[in-house]
Every structure is written in structure tokens, then in C-alpha cells.
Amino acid sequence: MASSNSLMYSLFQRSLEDLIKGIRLQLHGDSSFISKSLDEIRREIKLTDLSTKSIALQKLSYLAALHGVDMSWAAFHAVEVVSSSRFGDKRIGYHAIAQSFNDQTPVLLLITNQLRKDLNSSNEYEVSLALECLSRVGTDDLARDLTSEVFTLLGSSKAFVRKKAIGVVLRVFDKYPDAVKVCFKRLVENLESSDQHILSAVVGVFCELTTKDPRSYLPLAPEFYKILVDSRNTWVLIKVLKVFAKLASIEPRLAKKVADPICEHMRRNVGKSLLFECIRTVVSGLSDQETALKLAVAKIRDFLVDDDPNLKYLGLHALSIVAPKHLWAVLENKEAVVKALSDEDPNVKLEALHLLMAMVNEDNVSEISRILMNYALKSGPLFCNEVIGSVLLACSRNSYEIVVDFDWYLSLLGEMARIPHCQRGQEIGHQLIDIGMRVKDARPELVRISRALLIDPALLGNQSLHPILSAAAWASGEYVEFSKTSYDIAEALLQPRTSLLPPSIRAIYIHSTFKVLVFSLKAYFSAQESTSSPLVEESTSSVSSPENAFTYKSISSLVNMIELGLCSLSGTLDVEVQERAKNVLGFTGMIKHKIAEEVTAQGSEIEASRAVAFMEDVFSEELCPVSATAQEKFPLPDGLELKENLEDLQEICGEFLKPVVESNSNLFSSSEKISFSVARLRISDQQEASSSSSHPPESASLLAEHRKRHGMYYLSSQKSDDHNDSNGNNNTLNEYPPANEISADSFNPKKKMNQSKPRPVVVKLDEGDDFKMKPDASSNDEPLSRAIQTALMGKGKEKEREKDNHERSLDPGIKEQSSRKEKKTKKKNGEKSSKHRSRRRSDKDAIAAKPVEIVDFLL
């Protein structure tokens, strides 16, 4: 019955071609058809007929490759198909194994004998199938068990088999390093083969091996040199050049030896691929050879002027390799590099941009920046922002070390903001603030640039440029003393168009306006104290000071403008903007009332001056840059739980976080408007202490009880609650909203860098400001490297060394004691033998770490 079913399935079984046609005919999705096909495959693959089973496995492999169907359940069936005597079935089985097997496949070891059988087959195509399968799914066990078969095939008389066996060596060496002792000598012998296919395969294997540890293969330099001189096969020469590029970087004498043959290849009329590989070998490994380097640079110039964008990109790439050591090569081709910025290929433009940034220094930063900004104007969004980002990164590197004239650089930042497609608002805004904090001499120009940015209407409607406006608003208020007229700054901050900004940016505008007001009032009262002139007469006096000097009329005009600009914001829905606007309005109302009193009211003038001095002291502390690693230098306080799960904090503190609706609700019911009185302002320490201690006793008791019950969430501190209150007051002053992004309209370079101007002092932080990656020490103690060094130095010499080290490590007295008391003191002998093993291991490591001697042909 089973045989009849098998016959029926084989007669009416659909082939892979039928499956593909059926999938293509599905109009409403192929998921249902694939599921039906899988059910059919499951039934067919369980049959005993290998032909039916192989066709089912072939269809399953197709569905797994193109539609992601899981075929791990058919692993055992693939092993069965591989055992078929028919070559077609065997090929389907090996393909399925290579596609679906991995190191965790349970039935992987079942194919060991089948692989051995096929590797010893007289049919070279069956041997080829087995080698390809071993190269894909070979594990440690398979590599160990089949090393002898691979060794035999390395000397096969059939070139088709031998070149595939050479390729499998990579997988075998990687999984089983001890195979080097068996196969390495025969692998090296294939370097002398006259067959170009075999030679190409073996050179490709060594090209891959040298990428891991090139020092181990220095003794093979004579064989590679012979191939470099004698061979005319392009692909063989390319691989040999890759090998020499790695070997020459660790052995200078080798670079001198191979320079002449490489130059001969460059002078010949060779293909572009071989010519470029010669150039890359010279610029990467032979850059100290002057003759070869000049010839390579000349060939690079031919690549740069070629119309083919691929060759132009390769030329730029070669220049980028040689640029770190020999910048003159890039400077000689500066015109070609600049011209490449206008190429249609985006990869060519990016490579040219990277080369230009490699040439930037103190002398040419202005010229290169001007060239790049002109190209940014004419480019699309992607390349435009790449150009701007590269200039920003190059100029800000190492605390702006290549920037001499910061006035020029600040004007350049302002011009960047007006470039169309600019999306680097976050970086530009950060640098505006950073320069203001680090370079004191640049603050006047920073304020001028900031005001120009604030009044530019094109920046307000672009969300990507809002971080620049945020930084400009902050700098205008923070360094308002460097402005020509503070009235213009306040006017720019309060313009009606600021309604287009988000609330977080408008809050910064309002706070900067408050700083401008406080500074102007301070300057006004200082002038009054110095001149001792009446308030009324000062309304007709003129501004005589070069700095900001104010009359009664100008101060009144400034206060009226601020009140008019902020009046509409006092009723906004955003609480941050509303609170800051009402604070400024309350302060202006208080000051305006006091400065308008008669001259006879000397007390009011003194009180107003004291109020302004108090507010001026709040902003007098200068902000300085902070190292990015400053927080890491402070130890974690005891009792602070940073990793504690706080999800249940709401439940724990729920009863204490309820709003108190008692006597506190009547505190502000008497007045709806905000009113201030200078008479109530107290600056003395005693009055501050008395006001800070007047907390409601109920809230204080709740806080104490909560601290007692949930002490793990509090810092252990000896400071009083008054200190917490003062911290709270300070936080309201320093709480600036985050910035966002930018773009603009036109670019007209207006300011040139002043070369004669001395470089101002730039505040630099400690070494912790820059993150330095520690290079990983590469060890030469890998099993494969040690095995190859052992094979190259000779087995006899290595055995002699091990024997001498063993005898040197064993003391004669210890040997006598160990022979007499071997049965009595096993523990002591174990300890001594472990010591001997450690000594032998250290000697072997020293031998492995010792550089391989270079053969005499290099001398």
C-alpha cells in the first residue's frame, strides 16, 4: 500500500516549476497557496522514494529562501537526500544543508561520514559539492574529523578540486587551528603552482589570513615577491598587493624592496583596477618611499581629471588615505578637489568635502569656509547640511584651536543660519552659547550677531532654526552690557512676530527681556548716583557715556514698551510664559511708580535703587562652561537611590500629595492682581531668615513625617530646610527651556577674518572634557597565529626549544625528590608540576611573541 501511494505521488507530484507558476497566478495574495503547498511538501517529504523526497526538499528550499518559510524541521530529510546515489538528488540535499544547517542543528554530525565518502569520491563534482558544504556549515568537530581529507585534496591532480580545497582551508583553520600542522606546508607549496586558478585561490586565502595577523606571514615574503614580479594575472596581482600593503606596514625593509616592482606595474599600461591597487598599496604601506609616492600622486591626478565618476571617487579616496602623512599631495590637487564639489555624484562630493576639511588650518580656514558656504548655497538639503556640519565640526574641534578671529567666526555662524535648507540649528545655537561663555572678547560681536538674528523675519517661521533664536535671545540678555543700545535689544525680543515661536522659546525671550530691564535700570540709577542730578532735569540731558546711559525719558519709554509687549502674554495658556510675563510686569509696575515720584521723595528713589541692585545681583554671577565629565568626579552620596524602582512612589506618597484646601486657600483671595511694594522688600540676612522660617506648621509637619517614613528617597544632608528653599529660588532663575532647530534665505559674506588680530583667550576645561578611547591591545597569542608561526619556523627547531625550556625549568633536586616521593606526596608533586607547566607556558608565549626573523632577500 505504501509503495502504491509513493508511486501515485511521484506520478502526480508538482515540480518546482509548477510551484513557481502557481505562486505567480495568485491574484489576492499567496499566503493561502503557500500554506497549502507546505502541507503538500510535508506529505511528500515523508515518503520513502528519494526522488519524490528530493523534489519536495527542493520546493521547500525555494520557499525558505524567497518567502522566509522555516525548514529546520526537514533537517533529517536533507541528510537522507544527501545519501542518494543520484547526483541531482545529492546536489539538492547539499544545497538544503548549506541553507538551513547551523552549529546548533542536532543532526549535523550525521553528515560526517557522508562528507568523508564524497570527499574521497572519484567524481570531482561530488567532491566539489562536499567541499562547498564543508565551507558553509563546517564546525569544530567536522573540521577536526575531515582535516586529513582536505590535506589529500590540496594535492589533487584536478585543478577544479584543488582550488576548492584551498578555499575550504580558511574555514578549517578557523574552526580547528591544529589543522595548520597538517595542511599549511602543502598550502604554501601551491604558491608555486603554474595554474593561474590555483594560484589565485591560494593567494586569496593568504590575503584573508594576513588581515588577522600579518606578522606571522613575513617569512612567506619571498614567495609573494616572486608572484609580484612574474605574474601577469590582474586579480592575482591585486591580492598580492593587498598582502604587501599589510606586510610593509610592519617591516620597513620590505617596503623598500617591493617599491620598484610596484612602480613598474604603475608605469605599464595596466587596467584601472590594478593601477588603483598599486596606488593604494603605495599610499597606505609605502608612503615613506618618495619615488613611489610621487608616481602614485601623479596617477591619482589622472583619476581626478577623468570624466568617469567612479575613477574620480577612487582618486579622492586615495588622496584621503595619503592626506594624514603627506598633506602636500592634497594641496597639489586642491583645484581638482574643489571642482569635485560640484559633481553630480553625491559620493564624489562627500569625498571631496572630507578632503577639504583635512586641509583646514589657521591660515586657510576663512578661505575654505567661504568656498564651502558658496557651494552650500547651490546644493540640495542633504549636501548643504553635510557642508555646514563639517565646517562646524572642524572649527570647534579642540576648543576652536584653528579659529583666530572669533568676530569673523560669529559672523559666519550668523550667515549659516540664513542659508536655505539649513537644518543645523542645534549645533549653531550651541556654539553661539559656548563661544559666549569661553571667549570674553567675542561677546560684543556675539550680541550684535544675536540682535541681527532676532530681527530676521525669515528665521521665525522655520522650526529647525528655533535653537538659534533661543541661543541669540539668551546671549542678548546675558551679555546686554556689550550692546550699543539696550532699547534695540528689548525691541527685538518683544516684536509681535515672536508669537510664531513655541512657548519654550518665548519664555527665554521674556527672561532675557527681564535681564535687559534690570541692566538698564541699574545703569540709570548708577548714573544718578554719580552725577547727583535731579530726576526731572535728566529728562532733557543727552547721553554722554559711550556705554548704555539712560535718561528719565528713555527709561520710561523702555518700561512702557516692555509693559505693552508683555501685557498680552499675562493671560496666555502656557503657565511658563504666563508666570514669567507676570513677574516682569509686576516688577515694572513697581519700578515705574517709584521713579515717577517727585524729587523730594528721596526715600522712594533709594528704595527703587535697592530693589534694582537686588535683582542685578541675581544676574551678576557669570556662567562658565562645564566639563562633560564633571558629574562623574563627584562620589555618589550615601542614601541616594538612583537605581531604585519608583513606580510605587505615587501610592506611597498619595496621602501626602493631596492638595490642602484649608487656610492656605484664602491667602490670595483678597486680591486678583499682582502687586508689589518696595517697602516690603528686605535684603538683610535677618529679614530673609525670618521670612524663610515662616512656613505653615502643618506642611512642615507633613514634610517631616514623610521624610521619616520614606527616608530612602531623600539625600542624607545636614543642611536645614532653609537651604532647600534657597535652592528652589535659584532654580527658578537658571531653569532655561531646551532649544530646537533652524533654516534661512540668503548668504552674503560680510565680514572677513582679521589675520593681524591676536587670538583671544579661550577658556578650556580639564582633560575630562574630551573622551579618549583607549586602544585595545591586540594579542598575538591566538591559536591560529601560534600554529602558523610554529609551522613556518619548523617543527624540529620548535621541539628542541620546548625540550631545552623543559630541562631549564626543572631543577635537578626537584627531579630527584619527585621520583622518590611520587606515590607519597601527590599534592606536592601536583603543585610542582603546575609550576613547571606555568614556566613552560611562559617560555612558549615568549617564543610566540618574538618577532619572526626576516629572510636575507630583504637585506
The other form holds:
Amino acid sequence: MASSNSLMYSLFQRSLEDLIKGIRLQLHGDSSFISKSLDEIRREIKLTDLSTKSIALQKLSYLAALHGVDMSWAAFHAVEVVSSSRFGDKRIGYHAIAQSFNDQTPVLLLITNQLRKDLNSSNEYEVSLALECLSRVGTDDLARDLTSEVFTLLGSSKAFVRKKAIGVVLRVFDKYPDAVKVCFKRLVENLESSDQHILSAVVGVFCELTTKDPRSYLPLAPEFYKILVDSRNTWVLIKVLKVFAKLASIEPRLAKKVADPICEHMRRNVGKSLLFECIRTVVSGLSDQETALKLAVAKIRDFLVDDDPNLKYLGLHALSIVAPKHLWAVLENKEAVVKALSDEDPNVKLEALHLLMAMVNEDNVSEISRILMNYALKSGPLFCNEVIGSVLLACSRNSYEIVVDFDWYLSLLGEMARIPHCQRGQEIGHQLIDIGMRVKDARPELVRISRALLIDPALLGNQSLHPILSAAAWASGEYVEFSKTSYDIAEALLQPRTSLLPPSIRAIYIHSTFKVLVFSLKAYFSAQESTSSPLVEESTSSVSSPENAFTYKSISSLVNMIELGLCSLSGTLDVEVQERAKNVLGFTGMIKHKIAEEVTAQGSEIEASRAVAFMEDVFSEELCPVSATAQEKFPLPDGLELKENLEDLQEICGEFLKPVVESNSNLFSSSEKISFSVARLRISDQQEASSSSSHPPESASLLAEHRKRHGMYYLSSQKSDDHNDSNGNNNTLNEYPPANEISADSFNPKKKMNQSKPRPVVVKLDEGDDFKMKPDASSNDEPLSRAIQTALMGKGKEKEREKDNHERSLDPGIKEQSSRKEKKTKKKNGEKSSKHRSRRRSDKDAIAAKPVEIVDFLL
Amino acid sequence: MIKAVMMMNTQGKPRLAKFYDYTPVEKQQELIRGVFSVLCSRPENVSNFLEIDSLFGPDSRLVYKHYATLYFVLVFDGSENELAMLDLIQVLVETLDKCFSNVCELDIVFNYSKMHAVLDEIVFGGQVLETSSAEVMKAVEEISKLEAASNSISLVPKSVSGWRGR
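Would you mind giving the form predicted together with its partner chain, to go alongside the form predicted alone above?
And the full complex, kicking off with our chain again.
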């Protein structure tokens, strides 16, 4: 019965074509049809008949590739199909394996013998199937076991096979570096092949190898040079150019040598792809070669004015590579770049934008920003925000290095906020606060702009701009002493439409209102004092301008307005808003009473002004920017086990409480910081700044994490923390931030002198972010590079003994016929006549010796 | 290195997809969808390159070409030349044109196996090994012959499926 069943399946099996037709007939989604077909495939694939099995497998690969059906369950069946003697089945099997196997597929090792058999097949198409498969799924084991087959095929007389064998070498070397000893010589020999297919394949392999580790292939420079000069094949030349781009980056003398032939190619009427590759090679690796660079830039100009958007895009791309070192090339093409900003192609626009940003310096920043703002107004949301983001990034780089006139920059920020598509509220808000803290001279303008932003009705409705409002609210409260009319600011902060804002931002509004109130009262009382007793000099630092002079009438109307605005908030659901509103209301309730009394009885005035003075003191401490690395400047005190406690917490609280854990830790560390900073500050600050290598990394990362999480609120919360700890004597403004040391370069001595308006001081922090070392990239390929270097050394000269021993101890198993034999003879003969003979290397250091090796080639 | 070759129609239906690094099928479908959503938003007559780092990781580029109802897409890294990749799409299309004499979307839909035979001759494990469509045709014809020869030995006549389809 079972056998008749299987015969039925075989006889009436749907072919792949039937399956495709079936899927196309489904009008309402194909998922049910596919799952039905999949059931069918599962039955068919288990049958013993290989041809039925292979068709089932083919259908499965089709469904996997185009309909996302999982086929990993059929791995073993693919192995079965591959063993078929029929070419068609075999092809289906190899296709399925290449498509679905990975290093973890358990049955992978079962194909080793089949691969070996097919690699040795007399049919070149079977060999080709096996090579293709090996190049896709080759593992360490497969590469090791099949190295000798690959070696044989590298010498195949059939170009069809040999080019694929060359292709597979890349995978074999990658997985099994010791294969270099076997195959490298033959691979290099193919560089001299006259067959363009072979040459193209082998140059392609070297291009990939050189990308990973250029240094090892420097000795092959003469071979590549010959191809560069002789070849006329575009594909080959492109790859050789890529090789030289890498080699020249580590051996500057090569740049000089290859510049001429590259120029020659550029002058010839070559295809655009080769021309572009020449340009890219020159601008990226050979930019010190003046003639070549000039020629390349001239060719770039041709690209820029071409009608083909591809060439325009690539021309801009090439310019952006050359921009950092040779800005003149960009400036020469400024018109084309600006024109490209209005191109319909988003790629071209973006590339042009990046280029413009590369051109920005302190002289042209306002002009370029003006141009860009116009484009931002005109273009769609995506590009508009890209423009705004780039301007923000370029201007804020290195503590606003290129900004001289901060009044201008603040008004630019205000303008950005009003661009209809603007979504960069977070960054703009951050910069408003940052400038407020860093640039003292910009504060009056900041307050002015902030108020204008606060009363702009358009901003309230746009959620992504709320961070700007929050920053504006904070700034207008914090720096209210620079304002002309604090009443207007309070009015702006209390406008009824603030109900559109989220509670966290409303809380900032209320707090700022509080600051405005305290400032106004202070101004009022000190004015009263000076009028009632003219002998008393203005003792406080408040710089009340004439506009801020308060009369009894104006101060009480301010207090009344605040009370009116906030009383409705004392019943809000949000606790933060409610609490802050109640705080302010409590204060006004007290002070209102006193002010009223004061008109009649002079005595209570003192009490009121004392209360206000106390509040004024609370707010008087200046806030400074906090260095991102501030925490690291402090050594971990004895007995503070940050990590241990946190681990406990995490264990107890589990995954879902993570954020709580993190913020806890920050509270902990920030209070810790203050308690011991007083003692250590003066002594250790200087040394810490210079040698901050022994900082505790976990606390640093936690602090950074917290900063990231809480964004701009970080500063205000920091402030309230500090208030709790300050014991009242905070007139000493400069001593506040233990970690916020103002570095010497904040005065920027290298400023230009001919500016009409001197650039204000920008507080900079010594951001020690370079403490994070990048992992050494070269270490990944170490075994391969070592193997290559060994192989290349064997080519022309004796081998250093040490290294030889090292290799032998590394791998005693593989005795390699060719290279080893060669080495031995060379040891006897001293030097064999060879064209690389003169490349002698010193016995000591392989890497240091490298440039010496090709020295006569370079001369 | 070429990372992936894709063909999809203008409705976003994949017609051929090949990833040269192992990629789980769900991820493949996600990438195909991601690429299509970018492609279909692009106007005509703009450049054929796309920055695609967000989908394929750093240093990935994408070249595409729009023919009739199909997008031909190549994803590759920094060791390939953008314009050469554009030429390669041209080579691929030319070869298919020779293969199916005036190729259309249906040819690609129904010739899964042959499509891969063509592609595998041009791109080998992510490397470009052949750029002459004549050479590719030669190999593809040989492969078809070999397949036909092996099928004719088969005990089960393959005409059955054709018969069943009626």
C-alpha cells in the first residue's frame, strides 16, 4: 500500500511550474495554498525516489527564496539530493545547500566527501557546482579538508574552472588561514595570466584581501603595477585601482609611483566607471599628488555638470572625499554644489548638503546658513530636517567653534523653530540651554528670543517642538535678570494655552514663573530700600534696569496674575505640576500679605525682604555645563561598591525595574560626589584632569546612560540636588562645579583679531572622551596576515628562523610541499635568481621592514 | 563583494532574491520589503544609487535599475564600483534577453532554475566572475543540456506534469 502511495505521489507530483501557476491563481492571498503545498512537499521529500525528492526540494527552495518559507528542516534531504548521479538533481541539491545552510547546520559535515568527489569530477559543470557551494557555505572544517582539491583546481587548464577556483580561495583563506601556505603561490602566479577572466577573478580576490589587511600585500605592488600599466580591461583596472588605494594609504611612496599611470588612464577616453574609480583613488589616497589631484578635480567638474544624475551624485560624493584635505576643490565648485541643493534627486541634495557643511567656517557660516534656511523652508519635511540637523551639528561642533556672533546664532535657532516642518526640537532646545550656560554675553538675547518663542502660538501646537518651549521657559526664568520686562515673561509663562503642554514641561514653566517672581520682588525691595534709606548702597548683584523698576502697583499686579494663573493648577492630577504650583502659591500667599502690610507699617518690610532675599539666594547660584566625563575625574572612594549593590538590586527587582535602578544609582553617585568633592576639589582637580585613566567605568557609563535618558531635564534636576546640599553660603559662584572646570582654552587665544565684534567667551570643558580606545581592527585577521606574510617572504629570499619555528610549532600537521621545499632550497642557495631578489628584508621586524622591501620598485 | 541580488516587480513582489551571506528567511523578507519601500518612493529620472546602511549595515551601497515592471537591485560594499555595478545589471538584463528572447516578467517568474543558472555564472559567491553575456550563455546552455540529458534517463516521464496541468 505504501509503495503504491509513493508511486502515486511520484506520478502525480506537481512540478515547480505547477506550483508557481497555482500560486498565481490564488486571488485572495496565497498563504493557505502555500501551506497546502508545503504539506505536499513534506510528503514527497521523504520518498526514496531521488527525482521526486529533488523536485520537492526545488519547490521548497523556491518558496523559501520568494515566500519566506523556512527550509532549514530539509537540510538532510538536500544532502541526499546532492548525492544523486544526475546533474539536474545535483544542481537542485547544491542550490538548496548554498541557500539554507550556515555554520551551525548540523549535517554540514556530511557533504565533505560529496564536495570532494565533485571537485575531482571530470565534468567541469559539476566541479563548478561544488565550488559555488563551497564559496557560499565553506566552514573552517570544509576549507581545511578541501584545500588540496582547491589547490589542484587553481592549476586547471580550463579557464571556466580555474576562475571559480580562484574565487573560492577567498572563502578558504578566510576560514582556514593555513591554506595560504598551499595555495598562495598559485594564486599569485595567476596575476600574470593573459586570460582576462582569470585575471579579473584573481585581482578581485586580491582586492578583497587587501581591504582587510593592506600591509601584507605590499610586496606584490610590482605585479599590480604591471597590470595597472598594461591592462585595458575596465573590470580588472577598477579592482587594481582599489588595491592601490589601500596600499598607497600605508605606503605614501607608492602614491607617487602610481599617480602617472592613473593620470594616463584618466586622459584616455575610458568608460565612466573606470574614470570614476581613478578619480576616487586620487582623491582618497593620492591627494598629495598635485597634478593627479588637479586632473581629478577637473574630471569631477565634468561629472557635476553632466545631465546624468548618477554622475552628478558621484561627482559630489568624490568632492566630499577630497573636502577635508583640499577644501579649494569644493570652493571651486561652490556654484554647482549650491545648485545641486535644489535637485529633484534626494541623493544629490543630501550629498550637496554634506559638502556645504564641509565648507562652513566662521566667515561664511551666516551666509551658508541663510542659503540653507531658505532651502529648508522650501523643501519637504525629510530634507528640511536634514538641513536643520546639519546646520545645528556644524554650528555646535567643538563648543560652537565657528559661531562668533551668538546673537545671530540664537536668532537663527529661533528661526529654525518656526520652520513649519521642523522636527529637531530636541536639539534646538538643548542648544538654547547649552548656549545660555556657556556664553554669558548671549544671555540677554537668549531671554529675548525665549520670550518670543514662548508667545509664538505655532510652537505650542507642534509636539516635536515642545522641547524648545521647555528650554525657552527655563532660560527665561533662569536669566530673567537680563530681561527688560519681567512682567511680560511671567505673562508668557502663564498664558492659558500652556495647558496644551505635557505636565513635565508645565512644571518647568511654573518653576520659571517662580524665579521671575522672586527676581521681581527682589528688585522691588531693593528699590524700596534705596529710596527709604539712601545711605544703603545696592548690595546685591542684581542689575535691575529702569524698565524693571517696580512700584507697589505693578508688583502686586504681577503677584495677582501669578496667583490667578496658578490657582487652577493646584488641583491638577499631575503631582509634579501640582506641587510646584502649590509651592509658588504658598510663597505668593505669604509675600502678598507682607507687601500689603508694608505699605502701612514699615516694620514688616524687613521680614518680607528677608524672605525674598532667602529665595533669591536659592536661585542665585549659576548653573554651568557639566562635562560628560565629569564623573570619571573622581576616584571611587573606599567602601563605595557601586556595582555590587546594583547587582543585588537587579536581582531583586528583575528586568522590568531597570530604569529605576539606573536613576537610583545616579542619585547615589551625585550626592557622593558632592560630599567628597569639597575636600578633594582643590588638590586633585589638576592632576585628575591630566591623568583620568583610572576612573571607574561603570559609574561613568551609568551617568552617561542617565544623561541620555533624561535629556535636558538633567540640568535642572542637577540643580535641585545641589540646592539640597549647599549650606546657604553660595555666593561664591565660581566654586560651584567641582567637575565643571573651565579649561584654559575657553578663552580661545587663536581668535582672529579683525572682527568688528569680539567673540564672547564660550565655556568649554575638557571633554576627555578619547579615553575610549577603539578595538584593534587588525587583530581579527592576524592568522591570515601572518600566513600571507610568511608566504610572501618565501617568494624571494631566506626565511627568518624565528618565524619559521613559530610556524612549525603552530601547525606541525600540514607539511606544505611547494612553499616549504622552496624555502629549504633557498636557505642552501642563499639567494635564488628571481625578480624579487632585491627585496631583502631585515631579520628583525617584518612590519618595519616592509617599505624597504619594495624600495627599488619605488625609485 | 556583492551582498545581495534582488528582482522585484513594481508591486513589491519578489521575483528573485539571492543573499551571498547567510540570511535567515524572515530577515530576507524584511530586507526585500525594506528595499522596495525605498525604491517605490523614488521618482523617475533620478540617480540609481541608494544609501542603504540602515538595512544592510555600514559600508553598503545599493544600485537599482527600473525596467518595465521590474526593479533589478544589487547590494554591495566598498570594494565594488557603483557605475560598474550598474553595468553589471545591464549585463544581466542583456543575458536574460538573449536567454528568453525579449525577456519579460513572466519569463522570470516561471524560470526559477534558469535565472539562478544565469546569475551564478555572473556572480560567484559575491564576486563578479563573468561580465560577457556570450560566455554566460555558453555555460547556461551547457547546463540546460546536461539537465535535459539526465532527465531523459529518468524512469518517470516528466511529461506527466504537463499532462496533469491540462
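C-alpha atoms forming the largest set that superposes within 1.5 Å between two forms make up the rigid core. Residue numbers count along the first chain shown, from 1. In this text, all values refer to a predicted model and were calculated from it rather than measured experimentally.
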Core-aligned, is the CA shift for residue 450 between these two forms 2 angstroms or more?
yes
Determine whether the C-alpha of residue 261 shifts by 2 Å or more between these two forms once the rigid core is superposed.
no
Would you tell me if residue 574 moves between these two forms by 2 Å or more at its C-alpha, with the rigid core held superposed?
yes
Please report, in Å, how much the Cα atom of residue 493 moves between these two forms when the rigid core is superposed.
4.3
